[in-house]
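What follows is one chain in structure tokens, specifically the form predicted on its own.
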Amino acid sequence: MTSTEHGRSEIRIRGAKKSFSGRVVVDVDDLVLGDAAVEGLLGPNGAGKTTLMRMIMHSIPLDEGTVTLHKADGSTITLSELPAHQMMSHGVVKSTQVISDFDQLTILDSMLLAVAGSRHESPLRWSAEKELAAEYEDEIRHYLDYFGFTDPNAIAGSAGEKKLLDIVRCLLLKPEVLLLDEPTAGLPEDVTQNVMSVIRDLGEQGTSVVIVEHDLDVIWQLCDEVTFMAEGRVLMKSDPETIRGDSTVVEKYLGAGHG
């Protein structure tokens, strides 16, 4: 078996379905995502995008249709029938949409939960937090610095600290596939450009990033591919400047003046 044609992970979408109270959401045919290091997920609200994601993670069952990974080292796993909890073991994660912390951690102690391996879950096992913050150390001194966590004994406030906590915890993890859900809303203008470097820089060491992001900017500077939905289904996957161009995209989505 064969590694992918570009040494990066793939998922890849075949008939999948999903209805909601007799209301198709998703209705996407065949898609891959992941061959091409950064990927927008495009498309106006309840186009399906977030819905997509969930259902590559298998938070949301599908209706129909299978989700699978085609990883670089050629093997090939059918993310479908998998439980949702088992997507980070075969390097697949996402970040979350709605913005959420454990209000009685620390920032310091939620970065090591993320990279804490399953021995140390239980908080019985929590004598093992100094060892994990050696090991994690550079690594977590680093994003802390990089995005202007001063106390990292401090409990994340501000709804763009919670966010930014969740990218570094994602980070952290070291993915194969790196789905990211709205990952700069509500951030200022200096961090958003933070963000997008990590996730250039992360697309380019061979991690497929996956992006949901109603920034247009974000969408156009950071994309090397984009794929456009609408009412559920894909409408058409190119270059940026492909899709900002398209008349069908500008009269569903950007609107006139934005092609």
Ligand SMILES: Nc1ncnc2c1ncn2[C@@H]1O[C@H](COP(=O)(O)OP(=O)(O)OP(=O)(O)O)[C@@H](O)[C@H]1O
Given for the second form:
Amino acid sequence: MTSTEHGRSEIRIRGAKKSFSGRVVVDVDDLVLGDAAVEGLLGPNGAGKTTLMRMIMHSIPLDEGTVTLHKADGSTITLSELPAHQMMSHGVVKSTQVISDFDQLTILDSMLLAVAGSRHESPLRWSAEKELAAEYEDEIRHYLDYFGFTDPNAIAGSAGEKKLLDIVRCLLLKPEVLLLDEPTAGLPEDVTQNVMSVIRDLGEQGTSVVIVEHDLDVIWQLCDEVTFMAEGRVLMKSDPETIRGDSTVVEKYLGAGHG
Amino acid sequence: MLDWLDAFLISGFFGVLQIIGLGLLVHLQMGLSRVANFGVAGFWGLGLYVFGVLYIKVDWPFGDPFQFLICAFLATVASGLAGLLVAWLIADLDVDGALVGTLGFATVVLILATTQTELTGGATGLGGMRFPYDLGPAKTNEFVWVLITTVLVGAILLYVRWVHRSPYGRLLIAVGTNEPLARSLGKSTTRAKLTLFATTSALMGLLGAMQGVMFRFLNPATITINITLAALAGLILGGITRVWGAVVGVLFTVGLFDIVIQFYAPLPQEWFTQAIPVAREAVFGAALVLVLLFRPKGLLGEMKRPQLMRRIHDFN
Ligand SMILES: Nc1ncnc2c1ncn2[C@@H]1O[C@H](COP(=O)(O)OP(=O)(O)OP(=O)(O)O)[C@@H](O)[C@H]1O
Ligand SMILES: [Mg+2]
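May I ask for the structure of the form predicted in complex with the named molecule now, the form predicted on its own having been displayed?
Following is the full complex, with the preceding chain placed first.
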């Protein structure tokens, strides 16, 4: 296998199918995600976008097909054969659409949890907490400042704060492929701008970012490439202009007068 | 010396210590990681029996304290391995599955202890253990053993306190509150549960070995579900998510009954054989119901991460 042309990691999905109670929800023949710095995944409600991302993370099993990761260095890993917790060590990370948090842990806890490696998490490593905090202090402070968390020692309260914390946890994992499922839904405008600029920077620094988003401004501003899904299938993959102008996309999703 | 000390008081106090130790360990399993364990008596009992059988039946080429140390060590390892095995079986099961698995394990230990008569003495029991030292009168030996056990349980308390302040404890809480999210952050939640059960079960086994020395007799009647229930009731009453939960809860239940009422309440002697043991279970049950109704998080209340994190870090 040769290295990817663009020097980023990409994900290839082949013959991937998923049904729930007999109804096919995802049926993707051949799709590459991550061949652009920031790629959009568009589609109407129920198109199967979230399900596809969860299949990539192997947090739900595939009925058929494979998902492979092609790293920038040319190596290939079959993600669909690995357990969910190993995705992170291969640089594949996802944020969740539905708000998800650890209900006892503080914001700082969450961030320290994300950066801790198994060497810190031994049941007998006495000074691990100090080492961990010292090692990641600057990075954690940077994100606390940048996203304006008021009290790192509080438990995330509002839906927006939990959503943001989810994104920050992903960023702290230094992903090579970052899947974001509606990252800006429910965030205030200024925070949305901050999130967008972080995404843009990540893309420029070599991470392949894939975003699902119903806020089309976010998609048109950030994405270099857009994949359009409906009813579980990939109908188109092209540059944003072509997608905006396509009659099928307009009919199935954007609606007349949109765009 | 020690004339003021009643022999029953010593054993009552020892019992309270044992249940506190077990409650502290169950706290790590159920309070932090939310893995149900109804087989506490099994892990503890396995330690007790492995210790006793090895101590009594094996012809050791050296005497105490080495004989004690090696047997206690092997008991600890045996219970740790059992914990690993049981955790592996129940890691992906829900609460019901974990309940059945752990309870089943404890039942197997009890059945083996009762039926392997050659080895364990069966229902009649088996004597022949000794204190690993001899300081004269039995009461002095027992008193010193209670002190040693106090140090051990104190060390377990310090360990639990440390766990709350370590990345390991944070991982356990993450596993308990949102396992899929923990996995997506790269955490092997199964490995976390295996590690947790191996270490905590090992310590339960060590507590079992301590019990063996104190009473110098193996009796299957001591390793029944009553031990599990006492540890769980105390822990839940005190606060299942709190470091001090087991200490406070067990003092209020087992401590209150087996020490304060038994020794200091001016009750007629004949009550103690008949009424008190029944009343004890009834009052534990009633206390648990009341606490769960009016203070569902236990006497000490919720886990308080914000306060703890503020104390140990200076991010602001
Ligand atoms: N666990 C599940 N069990 C049953 N059906 C499911 C499950 N998860 C998803 N579905 C169904 O699969 C279809 C696709 O859902 P999915 O969440 O992937 O859509 P989506 O494109 O992310 O939609 P949205 O834009 O609303 O988030 C929907 O019809 C949904 O009801
Ligand atoms: Mg979705």
